[in-house]
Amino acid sequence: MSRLRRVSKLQELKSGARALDSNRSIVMIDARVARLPGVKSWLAAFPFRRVLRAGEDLKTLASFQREVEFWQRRWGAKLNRDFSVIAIGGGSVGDFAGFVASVYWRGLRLVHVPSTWLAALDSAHGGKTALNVGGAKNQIGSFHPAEEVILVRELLAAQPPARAVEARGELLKMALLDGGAWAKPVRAAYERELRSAAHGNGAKEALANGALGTAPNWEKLIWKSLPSVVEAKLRVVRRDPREQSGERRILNLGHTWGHVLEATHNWPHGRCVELGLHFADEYFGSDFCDETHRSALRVLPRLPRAQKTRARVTRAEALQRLARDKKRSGAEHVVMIQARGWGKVRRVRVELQSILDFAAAEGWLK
């Protein structure tokens, strides 16, 4: 399982006992990160480096072939199995670089240096790599855990504050799953923000920007919570490292409806997961849910109506996405994960038709 290291600045990885070996590393870095002050000079010390244009278009078989052919043509015999791949970027760069590392010479060591809050919270941990095929996300992949994940404060702080707001859905998900002491300030901050939005304090501006409220403290809160979030996720991954027992499925809390919104609106993943958490919370507290699984109490505070209205999709769009969901089990069921309280979560198989009927009745559909 990956080691976790936190440093303040990228330059701290240049010297010392745990410095990255510039002569035995292939750096694969997001072009936007490569342009940041201080990164360019640090990067110059690595003779084997690739600057990539991040995004889902990177994660293709054609990109993979071009990448490997470049390595062979440009570096050839200079490379050997003692090299490591250092992935610096968000989720798409991590997925792509991780896949290349997992199959080149049947596997090179991998180091993740996430540059986005979302990657730092989620995709850099757990060992998944992926490519897209035929317009469908993550259809080809491997399990290739990084030897080390390095969290660099200056890289994460270089993002606009809005990126922390967009990522907090994954933070809330892990707080719900784990429910430990670290989750209490996360829960309190989120509840205060929703109450503020519901009463109109800054809500117009926040909702116009697609957020539930302002986020002056979310960057600090995420940074402080990261070690606990990562350990909480890895506890789940250790029980089901290759997704064989089904235990790892609880990490899909909020993703059933979240993926519908992500595919339809093309919104940031974390934002869609946050809305998906509310969808599941509402569903399991409604009469549309089977009595066996119905919750007596809601876990999350009520979502402002304006936010739900902006997130609406058509029934056809929802059906198309749910029918393709990888968590689908059988012809008529979808695996949805229910939070019965902070730290109390279970997997539940529900009727697809029931989800759609609930969405229509509760204002999630147009």
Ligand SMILES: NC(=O)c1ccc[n+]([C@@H]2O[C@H](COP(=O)([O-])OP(=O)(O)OC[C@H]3O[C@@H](n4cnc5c(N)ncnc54)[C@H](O)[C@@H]3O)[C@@H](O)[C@H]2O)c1
The other form holds:
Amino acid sequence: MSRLRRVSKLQELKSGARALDSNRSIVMIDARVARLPGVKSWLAAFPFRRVLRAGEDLKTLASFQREVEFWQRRWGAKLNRDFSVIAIGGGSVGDFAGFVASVYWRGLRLVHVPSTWLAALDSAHGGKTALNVGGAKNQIGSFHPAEEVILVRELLAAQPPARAVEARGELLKMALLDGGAWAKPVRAAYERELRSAAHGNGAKEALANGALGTAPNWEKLIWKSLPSVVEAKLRVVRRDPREQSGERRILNLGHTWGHVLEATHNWPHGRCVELGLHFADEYFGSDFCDETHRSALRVLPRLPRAQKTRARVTRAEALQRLARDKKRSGAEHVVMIQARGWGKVRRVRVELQSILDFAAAEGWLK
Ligand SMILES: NC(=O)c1ccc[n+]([C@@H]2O[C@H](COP(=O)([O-])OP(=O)(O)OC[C@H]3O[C@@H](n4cnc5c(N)ncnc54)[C@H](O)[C@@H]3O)[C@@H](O)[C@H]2O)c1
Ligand SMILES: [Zn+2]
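Could you give the coordinates for the form predicted together with this ligand, as opposed to the form predicted alone above?
Everything in the complex follows now, all chains and molecules, and the chain you saw is the first one.
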């Protein structure tokens, strides 16, 4: 399972771990990150490097083929099984580089250096890699945990500040799932913010655009919480590393409705998860549900109305995405995750129809 390191600058990674030996590493780096000050000179020391354009188009079979053919053509005999892949970028570069590393010569060692908050919070340390096929996301993949995950503050701090607010849904999710002492400041900051927004102290426009919150505060809070978030996720992953027992599914808290929003609006994943957490929280806490669910208390403060209104989708849009979740669960039900309090989470099977009826009754549908 992955080790975690935190450094402030990339230059601090000059030596140390064998996996970072510049003559035995293939660096696969996001083009935007490669242009950052301090990165260029560091990168120059690595003769085997690939600068990649981030995004969903990178995660395709065509670019996989191009990549491995390039390695063979340009580096062929110079490579050997002792090489490591160092993936530096957001989730798309991480998924792609991780996949290549997992199958090239049946597996090269992998180091992740996530450069987006989302990747640092969620994708770099779960061991999952993925490619898209025919426009459908993550259809091919493997489990290939990184030997090491390195968090570099200067890379993460180079993102536009708003990214921290967009990604905080994943922070909130892990705080809800784990409920440890580290989650308290996250919970407090979020509650403070939603309460003040609900009382009209937040700028209406910013709220409607989902830019609720002050970015620098969230950047600080995410950076501070990252080691605990990673540890909390690894605790879950260790119990079900290859997603066989189903335990790992609790990491999907907030994702049922989150995916509906993501597919419809094309908003950032973390933002959709944040709204999806509210959806799940309302669903399980509402009177609509049966006796067992009715007793559950809501754990999140109320979502400002403007955010919910803006997030509305049509019934057909919701049905399309939920039907896929139902198919994946292999039953007549969709599996939703219920947080019955901070650190108290369980899986619940829910009728698809009841999700749709609830969404209509509670103003989540157009
Ligand atoms: N494997 C997993 O467990 C897992 C989990 C969640 C998401 N994902 C995947 O992650 C991807 C989304 O991740 P993402 O949001 O990081 O997207 P991304 O990799 O597409 O990066 C988003 C944008 O940020 C830019 N960027 C990256 N680092 C930057 C930096 N330091 N400063 C400025 N700009 C920077 C990129 O160039 C890109 O334009 C999706 O493909 C999703 O499927 C995987
Ligand atoms: Zn997620």
